[in-house]
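Take a look at this single chain, the form predicted on its own, given in structure tokens.
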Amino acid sequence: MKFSVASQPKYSDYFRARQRMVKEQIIGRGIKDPRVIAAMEQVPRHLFVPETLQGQAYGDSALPIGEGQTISQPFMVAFMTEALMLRGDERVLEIGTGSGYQTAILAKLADRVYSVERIRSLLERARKNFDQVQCRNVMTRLFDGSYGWKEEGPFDAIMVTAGAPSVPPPLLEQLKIGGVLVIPVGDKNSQRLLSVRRKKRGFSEEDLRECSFVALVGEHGWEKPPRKDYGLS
């Protein structure tokens, strides 16, 4: 186990929500992995969103979660997850912190995660998330996803969770050989999302199903932010 929730009596009040989200929307829709499967029953999603928000927390939709930005879908996670076919001993790249909620999943299935977060504010808050939740692996970082993280490269699996307009040339050079990346590639209202696999020669790319993200915003994606909104830390 890679990290656990803190013993507290109010989190069993969503245990079987939980259970029912992972009944009906994911193992109900197809997701066999049993390592997502039991990622998906652990990590306490509720504890991801805004307090006002909890009590939707397991329901079948994305949910807004400030500055513009959504915790994902239940379902679409560990969609995205399940593409990364992760064993265990990886070192992942996230582009898109958000609220830490998928990062907290791959947490579950991965050795290291490295994750990199454009909105100071939430990255703050996916931090005291990542605390709540005692996730000690995870590496994180305010800065322009669309970049990467090269210090930390190559990674075995990245996965991009904003739409981008094409899949950017940096996150391709930081996979390994055999490595894959997911991400929703289009246009803003609609992407497909696309599973890349690094090859000893070239990419290649598989066309997994139609899907909803924001926008990428970065040097390589939509648009271009004030660089100084960013930090290392």
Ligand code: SAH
Second form
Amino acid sequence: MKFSVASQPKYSDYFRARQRMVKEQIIGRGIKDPRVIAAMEQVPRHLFVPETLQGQAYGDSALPIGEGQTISQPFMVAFMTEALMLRGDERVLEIGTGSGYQTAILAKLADRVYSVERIRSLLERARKNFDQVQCRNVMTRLFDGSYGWKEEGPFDAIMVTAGAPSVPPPLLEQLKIGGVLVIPVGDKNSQRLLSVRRKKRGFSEEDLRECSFVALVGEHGWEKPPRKDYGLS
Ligand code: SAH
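Could I see the form predicted together with the named molecule next, after the form predicted on its own?
All chains and molecules follow, beginning with the one already shown.
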């Protein structure tokens, strides 16, 4: 186990709600990787949502986290994580830290997670969340993640948790041979979740399912909105 959740009262309502979430939404919908299931059982999602929404943290939906962004639906987190087929020794790049919930799940399953977020206030809160759940193998960066994180690459796996108009070339460049990139690609309202594997020569691509993510905003994503809309600082 990469961090302890001992501070979590074991038989609290949240604990029971999380167990129900895993049974109904995760195992019940076909997630099979036992390590992914264990991570979903362990990471306290309610600590990653605004206090007023904690009662809904184990429901079957994405929730607002401020700045017009959302924490992903639990099933989608598990599905995307399973698609990376992590074994424990990987260096993983995540684009779109948001609340940090997906990051904390990845941190349970890989050696080290490098997570990039473009909105300062979200990243600051996510860092506090990592401290609270004692998640220590995460490195974060305030940056346009459509460029990836070149200095720390190449990566065994890359996950993008925002919807892109097309696959950003720097992310392909920063993927190791044999590595997998999972990314939603499409228009601003709905996307296809793609799994792209780097071969010795070239890439193979698989279309996993439909999905709906907030926009990847940046040089290799969608155009940057006016500053005031996003409260960037
Ligand atoms: N995995 C997060 C999802 C957050 S929503 C969670 O479960 O909480 C997607 C996030 O991607 C938002 O926080 C948004 O600010 C961020 N984002 C969008 N474009 C980005 C970019 N170019 N670089 C880094 N982060 C980006």
